[in-house]
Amino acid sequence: MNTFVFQSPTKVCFGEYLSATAFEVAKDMGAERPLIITDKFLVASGILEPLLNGVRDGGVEPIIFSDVPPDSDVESVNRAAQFGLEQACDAIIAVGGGSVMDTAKAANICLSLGGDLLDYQGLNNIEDPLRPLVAIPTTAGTGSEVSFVAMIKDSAEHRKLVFGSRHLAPNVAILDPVLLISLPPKLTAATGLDALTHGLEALVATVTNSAVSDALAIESARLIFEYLPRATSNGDDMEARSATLVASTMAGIAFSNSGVGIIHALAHATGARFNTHHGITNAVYLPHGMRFNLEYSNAIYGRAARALGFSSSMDDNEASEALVKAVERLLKEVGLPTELKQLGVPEMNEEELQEWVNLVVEDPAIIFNPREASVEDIIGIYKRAY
């Protein structure tokens, strides 16, 4: 067995309407004036009311920063941190999808340690604990509520900046499936496929994975295969919403310890260049990335295929191919696109393609991929996915 490190510092709480307890949870960690970071749509939707009432019941008027765009950038983070400093906030409650979570994590760096956000770019270079952070996801996909990483866009450079440290992990994740009920079918499907990609890539990150992360990844995949079609076709199905939410968090813990791989590197680069939705882009690349890795990952994918009931064959090649086909069937069942051109990605000339490949090669996710990818390999996957 390989040497491995596994950690999951985030306390995970699950329950319907549990978001109403967020202020109490923050208070238990010593907070008196938490900054609520969210987005305008969630504020307007009214689903935050139980949470906000919980704050008011604690004798505090909610302090809300809701100016988080769908794909957060350095400017948004700085604005959130500045607002928190002006309001003398001593903790953060993040309620939203991946962009809100990552904004909250990055803003917490500046709120806690001061200085310029860009000075904290990198991996493991935050040495001190940050202010308490309670994360409440409103999508079931990113796993950001338990991960140690924040990816923030540098709009000028069309790049994602990486911030990674165990201190970035939220102290508490509150999983409240009621918050997901109004999530539209397409976003439900897209975020679910993001979670599935996290699990399936974590599983084959062969130098960093472990039996512990594999178990989380496989069970997470089982829940997504079983419940995502139901959550997509009937948003009110609380059992399906609950299962996909828990699955997303499990996959988040798995990939935080194992890493992701080439599919995420391709999706990050495509998203940074063409503003495509992260979950949908992952979904398009997923079968192609899996096939690219099969030669190196057929044993683990074969094992997963048997565990998930997609194959009874002891031939790993046959079983792993059955897993890829199950992913392709799931994509169709939940109505997601299967080609990049359907996402509005234009055809690239040689020069543009080279620039885009550089983004893929520079993405930190690629170092966890089980198979090394040459420039030709990357272009090959892109063309097959196009």
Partner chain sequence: MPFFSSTEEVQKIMEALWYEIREHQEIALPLLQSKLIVQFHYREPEGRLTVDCSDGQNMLIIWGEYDKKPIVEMFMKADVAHQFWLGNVNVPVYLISGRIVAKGPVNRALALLPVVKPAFKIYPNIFEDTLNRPLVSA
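In this text, rigid core is short for the largest set of C-alphas that superpose within 1.5 Å between two forms. Fair warning: this is a prediction, and the values are worked out from it, not measured in the lab. Residue numbers count along the first chain shown, from 1. Only residues modelled in both forms are compared. What changes on going to the form predicted alone:
- Comparing the shared residues between these two forms on a common core, the stretches of 3 or more consecutive C-alphas each displaced by at least 2 Å are 1-3, 206-208, listed in sequence order.
Alongside the form predicted in complex with its partner chain that was just displayed, please also present the structure of the form predicted alone.
What comes next is one chain alone, with no partners or other molecules.
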């Protein structure tokens, strides 16, 4: 067995209505004035009331920053950090989807260490622990509640910036499936495919593959294949909601240790340029990225296909193809687009393609892909996905 390092610094708490205990959790870490980062929709929906009442019961009036866009950007991070400093906040409680989580994690950098956010861009540029952060996801997809990474959009440059450090991982993740009940079918499906992409890319990424992360990735995939169609068709199905939420966190831990790859690089570049939804964009690229990697990844994808029950063939090529076809069936079953044109992505000319390819090549995720991709390879995947 290869030498590996596995870490998961986030404490994970699962249970219905557990989000109401967030203030007590933060208080146990020494917090007195936590900044609640969320979005306007969640505030208006009333879904946060149990959490807010828990803060009030602790003798503190909730301090809320809700000006978070659907795609987290540098401007919103700076506003959140500045607001937290003005309010003398000593911790963060993040409640929302991936954009809220990434905004909170990045804002915590400036709230804790000061300086300009862009000073910390890149991997492992944060050397000191940050203020306590409690993460409460309201989607089952991003895994941000346990990951070491935040992706922040630079709107001026039309690119995604990566911030990565073990200190970015939230201290505690509270998984409350009740918060997912009102998630619409399309977003349920999109975030579920985001989680599946995390798991399937983590299996073959080249950072630190281990039996531990592989087990998490494969079990996460099993839960998503089994329960995502149910969660999509019936949002009140608490068993399905719970399973997909746990699966998302498992995949988040897996890719935090093993990395992702070309599918995420393609999705980041496409989302930055054309404002497409990250989970849906991952879903469109997923079968094409997997087939691109099969030559280098058929052994582990074949093993996964057999473990998931999609193939009994001991021929890894046959079994791997069965896994890709299972992904394609799942996309159709949950009603997600299968082509980029369905997302509103225009057919790019040669000059536009070259500019876009540069974003893909520069994305850190592509470094961990098991197969090196040339410019021609990247354009080929785009055209097949189009």
